[in-house]
Every structure is written in structure tokens, then in C-alpha cells.
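Starting off, we have a lone chain in the form predicted on its own, written out as C-alpha cells.
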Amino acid sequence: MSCAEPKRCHHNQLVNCGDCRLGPLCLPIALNTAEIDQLDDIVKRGRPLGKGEHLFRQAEAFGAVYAVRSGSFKAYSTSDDGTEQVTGFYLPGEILGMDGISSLKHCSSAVALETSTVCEIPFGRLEELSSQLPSLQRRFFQIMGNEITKDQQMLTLLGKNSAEERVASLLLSISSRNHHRNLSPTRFRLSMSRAEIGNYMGLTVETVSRVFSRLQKQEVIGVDNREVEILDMAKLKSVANVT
């Protein structure tokens, strides 16, 4: 995508909140033009992060939340013995970094899965502005609530569902998130590896690969390396036990 079109290029730091096509997914929702300008004044648009580059690390001081502008990120925590646990994947329009709000230290790390860019929103400035703009405050509370709901759903998924249900649920989640970004809900590229999917969903990489193979043989999905096409959405929902 060429940066000659500033309202569409998400690597272009000149794109403001009012122009960004991710606005409906991000913090500016429900704000009027003047309010968006106020928010835009506090947003910092950072340089692109390369694949494998960290946005923040576990135990670092918390000072900002981040809106993914392009690319994708993996959040993970590391135990005392060095074991890594993937805690989430973040796509454009989604907010990450809120794990540090309570303790003022990040309890997880965030790493780019591909070349990615973010909007950095200093939390102190955001708190101040939210007190002045009730619609912004409500939106931020909504995002926090969504994070809690997502964590609860993940715990339920890991506690009860089969490997097929877990993988199908992840594919449906990515499909839905793509749909909300006006992208194809049936054809997309997985930026995360099979091993990262397995880590996130409590499965071995071999199990993840077997599930993908089975779904492909059943003509539920088509798979070409990391490229996925959902061929039978109704069947995929059935596998995920989604009504």
C-alpha cells in the first residue's frame, strides 16, 4: 500500500484519529470532531516495529496503552523458570497494554508478529481527557470490559473444549475480528505460528497441525501454509460448538 494516500496508509504517521479507518474499533468511537481533535493531540504515532521486536516487556513500568494500527502482536508472560505462556493475539484496531493499569507494571510482554505500527496513548493524559469526555471514558471502560470477557471465555475454552473446538473457536474469532475491520471474514493469513497457537490454546504443535489437517480433509477450511480460507462457515461453527 502506498503512503501517497494518507487516509488509508497505517504506516503513515500523518494519519490522525479522525482520518483513520480503524476509528470505529478504537477509542475515537462516539466522539465528535472537536473531541477527536483533543484525543489526537495526546496520541503518539510510533515507528514501525519489525517482526520479533518488543513493544513492551514484562515488569517494565506502565505508562501508556497502545492501539494496533497495522500488523499484529502476541502478548505473553514468562514464569520464574523461563516458561512462556501466550496470553493473547492483537490485531489492528485493538488495544493492548492495559495489563499494567493495576500495578503500574506490565504483567506480560508484547512482541510484533510481523512489521507493525501502533498509536501510543499516554495513560495519564488519557485519564485526564476521559474525565472531560464522558463518551471516551465509556468507550475505555467498554474496552476493559471486553478484555475481562475475553479472558473468561478463554478460561472456559481451555477448561471444557476439545482440541477441534479450541482451534475452530480461534479461527472464528479471527474471522469475526476481520469482519469488523471490513476485511474478508473467510480468507486471511495467520500471523502466528502453529506453536504459538498451541501455546495459547493449551495444545501441542502436533495436535494443532492434526486439527488443521482434519478440518482441511473435511473441507471445512482450506490451508496453504499460513493462508486460511473458511470453506464452510456453518460447519466450522458446529465444530466450535457455536450456535
Contents of the next structure:
2 protein chains.
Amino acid sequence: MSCAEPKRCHHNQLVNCGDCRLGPLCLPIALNTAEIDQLDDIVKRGRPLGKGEHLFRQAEAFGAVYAVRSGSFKAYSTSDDGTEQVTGFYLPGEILGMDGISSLKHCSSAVALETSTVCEIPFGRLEELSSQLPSLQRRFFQIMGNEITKDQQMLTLLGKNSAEERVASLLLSISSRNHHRNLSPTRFRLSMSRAEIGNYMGLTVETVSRVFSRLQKQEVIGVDNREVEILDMAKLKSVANVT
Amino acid sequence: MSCAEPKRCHHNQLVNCGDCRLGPLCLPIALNTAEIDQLDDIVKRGRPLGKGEHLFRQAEAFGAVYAVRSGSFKAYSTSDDGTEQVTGFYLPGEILGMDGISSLKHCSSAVALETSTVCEIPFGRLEELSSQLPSLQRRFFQIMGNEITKDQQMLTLLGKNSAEERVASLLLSISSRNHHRNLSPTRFRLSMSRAEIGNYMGLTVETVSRVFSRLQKQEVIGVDNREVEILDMAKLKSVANVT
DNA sequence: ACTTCCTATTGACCAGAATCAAGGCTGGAT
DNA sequence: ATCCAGCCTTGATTCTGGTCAATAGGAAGT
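Go ahead and give the structure of the form predicted in complex with a further copy of the same chain, now that the form predicted on its own is out.
Next comes the full complex, and the chain you just saw is listed first.
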């Protein structure tokens, strides 16, 4: 990847929070310019991670949360018997790593699904700064509340919905998150495998694959390997059981 | 219920955080005496709620979080089509209502499963006080992090585990939470119905009932309606697939 | 006591997704 | 280009848990 104009480059490390095009999605919402500068001072921007590289691993000491700047991540936890459970996919502007806050140990691992960059936000310094900036404290409470809400919606999905409803919901979720980031809500490339989707949604690879095939046959979506196009948004929503 | 000595009564409204026997489980952990007094000033202790009374309802404005003082609550969300999903059970010392923090609207309802009391903690004032007391801020981040961790474990349970594993896990969860509160970890009364358990665990009433019967036949537990005794803790843990 | 309503149990049957088992694609490496 | 490994798809079969249905047990009120 070539970076003619560093300030605009996806993976460059010079951008600050004030200039970041993800500002309106990320931690800085509701902060004024001076506050953003203060936040900016504690944020560390690391080198890009390659596909398969870990951001943190389960049982490691918790020290920071991370904002995805580009690319995408999968969070998963491993149980004693070695089975893995995907607990979330994280796209640019989203915050991950909050699972470690309660015990000061990460209880999940996070791995890059493609070449990705993050902003590392050391938690201790975030706490300090939050004490000084009420709007940052509020914003972070809000982000954690969001994570709780999201997980609880996921519980409903896993507890009550069929395979088709689950897969359709995931596609709609990615679609709307892309939309927020000014990307196409109807055409995108999945950065995760069928197996990872299945794991996340409590299904097997085979079932996910069959649902994709069925939805394609009904012309609700077009699928070419990981490339997805939503052809009939209304129909997809009705399959997902949402209005 | 008679209350000879008000200070010790389960449902009385005079107790303050400093004297509350739930202190070591609840919000005040890690606060010193002076800090607890400050917290105490913002806490409102309401009248007892009867079984079936709501603490808050979905879509209502969010204004406070609640610490269970006695009794128990069920949190659930209702979808457009009217189906309900139980998102959690809350026992004394546990905090509920955090689902409203992100959008300032409750996205679940909470109902008392039996006669119960709560401490209401107005969120705006908690935010203010958190800015002044770093240990309170930290504690509240921790409580929210706990909720996230708990929900994610629940995702694993719903995504991967069988009916027996799910029900056994719930019994173990209640057992250990009772234990923390110095109640018997092996004998307790369930405050929720089989239907509510099933709903929470993504199962039907019939399946829950069958699992209870099977576990009883194998002498892992003894069940008499809502009265449960764990007869073989080790076996129950192996059924639940935990070590 | 008796009734009524609600909750729980149990059985018979069915359906959706898991499992088992081949093959077919794809993209990266040589 | 060719090969290979991992990913994906599809089919056949099995099995867990859901659905439907009937009955039993309990609690609260008359």
C-alpha cells in the first residue's frame, strides 16, 4: 500500500484524534477541541498489525482499551477444553478490550482479521483524564453501556432466533455499521470466515453456508465468496425479523 | 414481616451504605468511610416493591441505576413482536439498570420476582461524584465491566452449550452468588419460574423441566418445586462443563 | 373443604440444525 | 502455469430440543 499523502492514509500513524475521520464515531464524540487534544496526548498509535496478529490475549494483564482505526478485529474467548467462542467483531471507530476492566485481566483475545491499525488508550490515564473531563467520563460510560446493550441484543438473538434470522441480523449489523462510516451499506467484503461467523452466531460452518446459499437463491443477497451484496434490503430485514 | 431491630431488618429503609451488610458486594467496595458517606448522600432508599411490580420499564427515560438490597429482580426486553427475552436475574448486592446508560433510555424492563427493596442511585449524581472520587469512578467502571464479562460468558453458554450444561450453569451461578452473600450454596429457593429460566437460557419450559427431572434422577440435585438442593456439587460442575 | 388458575411434569411426535462425508474453489506459493 | 492447503458448498443422516397435548400438583381465595 502506498501512502502519497500521509495525513489521509488509512494506516499511517501520524493522524491525531482531532483530524481522524473516525472522530464522530469514536471516543471523542461530545468533546471540545481542547479536550480532544488532551485525549490525544494519552493515545498511542502503534504500527499496523498483520492479519492473524494478536492485539491482546486472554489472561494477559489488562492495561488499555483500543479503538480500531482501520481494518477489523475478532474478539474471542477460549475455555478450558480449548473451544473458542467469538464474542464480537470490531470495525473502525469501535472500542475493544473492555472485557478486562473488571478483573484487570483480559478474559478474551483479540486478533486482526486483516491488516489493521488501532489507537491504544492506556486505561489508567483514561481514568485520570475522565476524572478531569466530565464529558469524557460520560462518553466512556456510554461506550461501556453500548457494549452491554449490544451483548444483550446478542443474547436475544442466540436465545430465540433461527439460523436464518441470526445470519441476516449479522449482515444487517455490518451493513449499518458500514453506513455510519460512509461506506456502502449494500456492498462489502466480509473480513471473517464462515466458520468465524458461525462460531459467533452459535451455528456451524455448514449451516452458515446453507443460509447464504438459500438467501442467494431467493435473490435477497448476492454472494461471491466473501464479497456480499444486499439486493433486497427490505426482504433481508423481514428475514432477520426486524422492522 | 416484623422488624424488631430496624437497623438489621431486610426491608427497612433506614440502613445506610456504611452499615449495610451488602457493602462488601455492592458499590462501596474500595471506598473509605468518608467516601461511603458521600455516596450514601445520593442514594435513595425506596419502599419495598411487591412481586410483579416494575422498577423501570423499557423505553422509559433512564435516570438511575439500582442496587438490589433484598429480594430479586428479573430484567427482560420485549421486541416489536411482543416476545420477551430475559437478560438477567439480579440478587442482593448486584446492580441493575445499566442498559440505559448508552441511550439514556432503558432498553429493558425490570420486575421484582418477590417482595424486594432497592437502593436507587441517580446516575447524574453518580457521575458527578465519580469525578470527585477516583475510587468510585474506578468501582463503577469495574461494575460495568463485570456486566460485560457476564454477558459474554452468557453468549458462550447460549452459543455452544447443551440444555443440561445451561441449566447446570445457572444453578452453579446462583449457588456461588448465594455463597458470596453468606447464604447456603447448596440449598436455596428459586425466585423465578421454569419458564423464566428457560427464557433466560434459550430453552423451553418443558426442556428445563426435563433437565431438572433428569438431574434429580441422577441424584445430582434434589428438587421440590422451586426448592433446590445441590446434592453432588462435583457432578453438577462436570455436567455444566466447568472445573 | 372446594374451586380456580397457574405452574410444572411427562409423553409422543416433529423439525431444524449438527454431524459425517465428499467434492469443489480460491488464492498464495513454487 | 501448477500445486497445495485452507475455505466453502452440498448432500445424507442423526439427534437434540421444540411443539403439541394431556395431566398433575400447588397456592390463594371463597
